[in-house]
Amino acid sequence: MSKLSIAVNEDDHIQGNPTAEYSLVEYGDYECPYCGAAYPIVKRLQKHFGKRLSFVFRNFPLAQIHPWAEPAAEVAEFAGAHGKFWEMHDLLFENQLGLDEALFMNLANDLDLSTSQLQTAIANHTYRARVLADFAGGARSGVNGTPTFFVNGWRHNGSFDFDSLSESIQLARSLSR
């Protein structure tokens, strides 16, 4: 089991109690099926833990394979300045089948951002060095694939569905008693 090289921090995008009893980090790429297949289940874990669970998300495109993937981080990038991380991140994965360009400047004026802003970003990169970041950390960490996940602190290496992760978050409460 690997450990991740680089411990949840205040740059991150967390959903919930940073100092919670369980942290899920997921490294993930907007355009990947797997990861759009996780997110409701991320989303019924936070339900289900509660307040007990903090969840991390961090960029993981893989642009080789999942062209839309990396402007899509750097969207949600631009979102998260302007403090909208999560609504763009949940709208960029609930229309996960459209990405492209005319979807982001939907997606930004939906939530009330500046697509005049937004096309300048995407135009210069401008988050372009926080996303290869996080996928620095990520392959650091041994993530190789999407989605990948971390409880607190340790990669699980099993399936990503309901029961697995669930098992696996409750593995680590044990092993922190």
Contents of the next structure:
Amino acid sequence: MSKLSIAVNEDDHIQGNPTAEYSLVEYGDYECPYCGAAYPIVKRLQKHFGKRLSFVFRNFPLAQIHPWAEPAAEVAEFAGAHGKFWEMHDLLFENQLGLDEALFMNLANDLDLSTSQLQTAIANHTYRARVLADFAGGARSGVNGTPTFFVNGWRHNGSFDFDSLSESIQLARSLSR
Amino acid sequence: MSNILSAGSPAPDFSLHVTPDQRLSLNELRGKPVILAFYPADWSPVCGDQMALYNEILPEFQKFGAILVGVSVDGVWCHEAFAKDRHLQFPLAADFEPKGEVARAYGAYRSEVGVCERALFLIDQKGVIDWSYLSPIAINPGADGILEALENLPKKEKP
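Alternative state: the form predicted together with the partner chain, after the form predicted on its own:
Time for the whole complex; same chain goes first.
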């Protein structure tokens, strides 16, 4: 079984309590339709498990097949550097079919982020190293496509529908022992 | 499940078409670590299907000087269309005629369905299998096993 090579840490974007009973980590790609389909499922899981679940999103852009995935990941990291990672993460998935530079600027605008700073960050690839580091860590952890989920550090091998994931989460305690 | 060749076995040589007019032999790659990735079929539906995923991870493999070759029983034209569609930057070998002969030599053929197993082999610079892994057919194994085996390779070189 594949295991997260980089444990959840303070550099991660995390929703919920880092010491929650259950930890769900997603390696995802903003342009991947399967990640788009998983996006509301994660929301449902968060609602279902409440405070018992923490959620981390890490970047795994499949740049060869999704030309906007890597720039979108950089945009999310830019927003994260200004305290609005999750807002941008959500908007990117909600607007997945229209990813392009004009959309990035509109979304930044909607979140009261500086579009000129975003333009500079995109041009200079300020956040690329961060995205690539996520990717390399994912490769080392056995990420096998997008989305790949890890529950309490172990790769979830089933499909990513609500029932499979929630079952995996419920089983996580016995597995991590 | 099949019994695949394990670490320590010499890697059976092969010469397979990688394009309609080009063949690739394992012998030609001697001196470099070679990753052989047998897989059931081109055109699998999930985002980042195994070959598209390895394509993205290729730079990590290349840090170790390793060569990646994908192998399935699909024909060269099928491979060509698949590689073009997914922008694959590594060769796909067609184990097409006699069908599955190379996969059989590695113990990685599922004769009941007529496709390769999902099996990975790391072959060292001397042509000996250093590591192998047979994945449940429905599970994409990812690349962590390959990367770990590549990391361990130089340690074994020094007795």
